[in-house]
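A single chain comes next, written as C-alpha cells; it is the form predicted alone.
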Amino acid sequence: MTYPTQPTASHFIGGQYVEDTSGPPIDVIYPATGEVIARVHSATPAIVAQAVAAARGAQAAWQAMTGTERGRILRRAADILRARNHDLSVLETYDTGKPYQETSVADATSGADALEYFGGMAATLTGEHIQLGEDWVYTRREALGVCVGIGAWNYPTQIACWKGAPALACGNTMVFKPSETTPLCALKVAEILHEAGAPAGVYNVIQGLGDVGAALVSHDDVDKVSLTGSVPTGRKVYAAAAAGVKHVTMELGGKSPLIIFDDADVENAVSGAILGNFYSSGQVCSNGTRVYVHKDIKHAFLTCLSERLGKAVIGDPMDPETSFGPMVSAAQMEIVQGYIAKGKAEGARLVCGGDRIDRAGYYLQPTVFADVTDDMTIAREEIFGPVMAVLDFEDEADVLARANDTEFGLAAGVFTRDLSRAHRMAAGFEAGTCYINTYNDSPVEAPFGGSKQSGVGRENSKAAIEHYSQLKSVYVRMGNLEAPF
C-alpha cells in the first residue's frame, strides 16, 4: 500500500535513508482495517553503532554553530511540517489509526509549534556573569552531547519534535527510537529537519524493540535518555541509564483524576471530560480517567454525557467527519476490553459501551462505568483506552484526598464557578500538569510533565532547557593567588 510521504527505508542516519534488511521485521498495521501497509526492520547492533557514531561526530559542529544559527534551521523545518500538515496528518492517521480530523490539528502542527518555540529560543541560550569584588565568575550553557529519545505510539510526530526541538537547540545531537507500533511518521521529522539544513548525523531514527532502546540507553557515547512510556518501563530504562550516570527525563503514565464539583458548567464539564477520556480513543497518558462527580449533579452530568457520546462519528478514520477511531492495535483493544470485563465484574455501573464494533478493526465503543468506588481496578490502573470510571463525591478535602491516593501524579483536573476553590484544589493536587475548568490543553509554552511515579523532569517550555543542558562555571581571578606553602 503507498500513501503520501511514505518513509523509504526503516532507519535515518547520518542525513539518509539506511536500510538493512537482516534486522528482525516489524509490520505496520493499519488499526482501523487491520492491514499490513508498511513492513520496517528492526536495528542490528550495527544499526545502533552507526546511528550513535553519526550522532556523535555531527555533535561538535552543531555545538559550536551559534544559536541564531541552529534557530533558523529548526523555524525552517517548522515551517515545512506546516506546509506538509496535510500529508504528514494522513500519514499520523495511518500509523495510529486516530482521525483525520484530529492529526490535522493535533499532530505535526504540535511539532511544528515546538520546532518554532525553541528555534526561537536557541538564540537566547546564554550564561551570567557574577562579580565577586575584582574577581568573577561566568556561566556557559552547553549541550550535554548526544541525546537519546524514545516514543510511545499515541503521538509518534509530537513526541519526535518534543524531544528533538529542545535537544537540537542546546547544541545536542539525538538518536530517535519511535515505538515499534508507529515506526513511519518519525522518519518524516528526520527527513525534514535535514532538508531544513540540519547537517547530516544531527538528528536520526531507527527502528526497533526493547532490545533497541536497552542498546540505546546502556551505549557509552550517549549522554541522555528522553522516555515517553509507561511506569514500567521507565523503571527499567531509568535503572539502565542511573547505571551510566545519564541524564534522564522520563515522561510516563498516570491515572489522573479530574473533579466536577456541583456549582460547575456542566456542558463544560462533559467536554472536559470527554476530552480527557475519550480523545485518541482515550490513548493519552495525562488522561482524567477518574471523574468524580459532585452528587448533586451526577444524575445532569451522565445525562448530558451519554447524549454528547451518542454524537460521536465512529468510522473510516480518514472521513473528516469521523471523530472517534480505532484502537491502535489488536493488543491494546485486549488490554482494555478485559478492564472493561473487570469493570463488570466488581461491580461498576455501565451507563453506555462496553462492546467491540463489528467492523474491521480495532474499535470500541465509548464507555463510561458510573457508581465506581476507589478500590476497583478501573480506579486504580491505567487501562489507556476510551473507558470512563465515574466516581461519587460530596466533600472537597475528602475528594482530594482520594484524588491523591495513587501512585501516579500526572496530571489533575478541576470543574468549578469557585475561583478560590478552584486554585486550592490545583494546589493541593499531587500532580505536575493540572488543569482548571479545561482538559488536556498541552502548549509548547508550557511546562509538561508528572509527579511520584509518572515522571522526572519537564518536557516543552523553558524548563526543558534546563534538561538538555548543563552549566559550566568559570572563576576568573584577576590579582594574585596565595597558597599556603
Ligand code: NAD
Contents of the next structure:
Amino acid sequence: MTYPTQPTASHFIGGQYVEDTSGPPIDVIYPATGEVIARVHSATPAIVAQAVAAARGAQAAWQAMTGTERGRILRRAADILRARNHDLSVLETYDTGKPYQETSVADATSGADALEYFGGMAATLTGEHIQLGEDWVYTRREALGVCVGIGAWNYPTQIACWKGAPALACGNTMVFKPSETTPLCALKVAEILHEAGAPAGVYNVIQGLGDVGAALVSHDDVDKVSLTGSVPTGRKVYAAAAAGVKHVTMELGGKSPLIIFDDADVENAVSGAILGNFYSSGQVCSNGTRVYVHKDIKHAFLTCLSERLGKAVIGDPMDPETSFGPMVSAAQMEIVQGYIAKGKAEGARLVCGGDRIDRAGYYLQPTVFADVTDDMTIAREEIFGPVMAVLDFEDEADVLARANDTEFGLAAGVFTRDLSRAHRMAAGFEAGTCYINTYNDSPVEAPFGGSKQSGVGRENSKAAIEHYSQLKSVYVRMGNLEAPF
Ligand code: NAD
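Starting from the form predicted alone, produce the coordinates for the form predicted together with nicotinamide-adenine-dinucleotide (NAD).
Below is the whole assembly, all chains and molecules, this chain first.
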C-alpha cells in the first residue's frame, strides 16, 4: 500500500492535530482486503472536554464575523476539496470500500457542493423587520452555539460537510465525531477548513464509539446535536438531547418503497431499482428496498434486472471500471447474510445472488428476492446491504397503503408515465423525499430528511438554516410607555 492512510493524529482540535494514545485503539480496516490500514485512538474524557472547550472558545468570534467573511472561508474550502478530489476519493474508498467510480463523483464533490451552497448563503442570512404602528420589532437570526455532529459510516466526507457547512454558515462551531468504522475522511475536512481560513476551534473532529458520541450529546456546553445513524441510535441520542433540551437533527434509517406501475419504462425502472439498491453496495439510507412491481410487468422487470445485474463489474474498488464493491465491514456483511438467510427461510424466491463472493474482503453478491410478501422480515427491516425485495401489486390505492405501512418514512419512489398518478402517489407517500421516474438524487439545493421514525429536521437547502439558527425578537417602543400604576 503506497497511499498514506495513517492520519497525522487521531483528533483535530483547536486548529491542529492532537494525539492521545491513552484512549482505546480503533483499527481502520480496508474493506476490500480486510487489511488494517491505520489506527486511531478513541477520545478520552479529557479529549472530549478539550474539543468542546475549543469549539466554545471559538464561537463568539466566529459568529461576530460577517456572513460574507464566513462564507468566503467555506467556499475556499469547497475549492480545495474539489482540487484534491482524487486523493480524497482514494481515501474515501480506503475508509469505506466504495468503488472509486462512485467516490470520485459522490463524496468530496458532494461535500464541496454543501460548503459552496451554504458559503454562498451565509451573507444572506438575516432577520426581519415587523412594523407595529409606530413601534416595531426586529428579529436577529443567531447561531445556536456549539453543535455536535455524529456520523454514520456510509458517506463519511459528505456527512462531515453536510453538517458542518450549514452549522458554520450560521455562525456555530462544531465538534464532529465520525463513525468508528470510517474515521479517516472527516479529519481531512477539518484540515481543509482550517487551511481555508476557519479559525482554530471552529470545526473539530474527535474519534470514538457510541460512548464518545453519548458524552458529547450530554455535555452541558453543547447546544445542538445532529446525528446520522440508525433508528435505535436515534432514539437514544434524541432522549439524551432532550434531557438538556438541546436542538436536534436526526437523519435515521429507512425501508423505502419503490413502486413500478405497468405503464413504466422498464429500462428506466430497472435503472432506478439498481441505483436504489446496489449503489454503495446497498449501504444508502434512502434506498428503495421494497420494490413493488405491477404483476403485468413483473416478468419483464425481473428479466431485464437479472440481465443488467450480470453487467456489474465487481472487483478492486480502486479500479475505475469497478462498479460494485465490498460491504464496509465483516460485521455489516454478517448482518446482511443473516437477512439473506431469513429471506430464504421465510419463503422468498431468490432470483439472483445470495452468496458471499470468493475473494478477500467483505464482498456479497447483488441479491434479488422475488415473491416477497409484506410480512417477511426482509420487507420490514432495514438491511443496509445489496438486497432487493420485489413484491407484487395490482391496485394503486392498495399499493400506496402497503407502501406506507411502516414505521419508517425516509424516501419513496414511483415509476409511471401517468403524470396525474405520479403526483397523486407523491402526495400520498408518508416520506420526506419522493422520486418520480428517478431514484436517490440528493442535490444540496433540496431539503433531505425523514418523516415518521426516519428523522427529525432537514439537511441541505434553505431548510437546514432553520435547524442551525434561532430567532431573537427585539421589541422597540418609539413613544412613552404606560404602566397600570
Ligand atoms: P449507528 O446508529 O450504529 O451509528 C451512527 C453513529 O452514532 C456512529 O458514529 C456511532 O458511533 C454513534 N453512536 C452510537 N451510539 C451512540 C450513542 N448512544 N450516543 C451517541 N452516538 C452514538 O449507524 P451506522 O451503522 O453507523 O450507520 C447506518 C445507519 O445510518 C443506517 O440505519 C442508515 O439508514 C443510517 N443513515 C441515515 C442517513 C440519513 O441521512 N437519513 C444517512 C446515512 C445513514
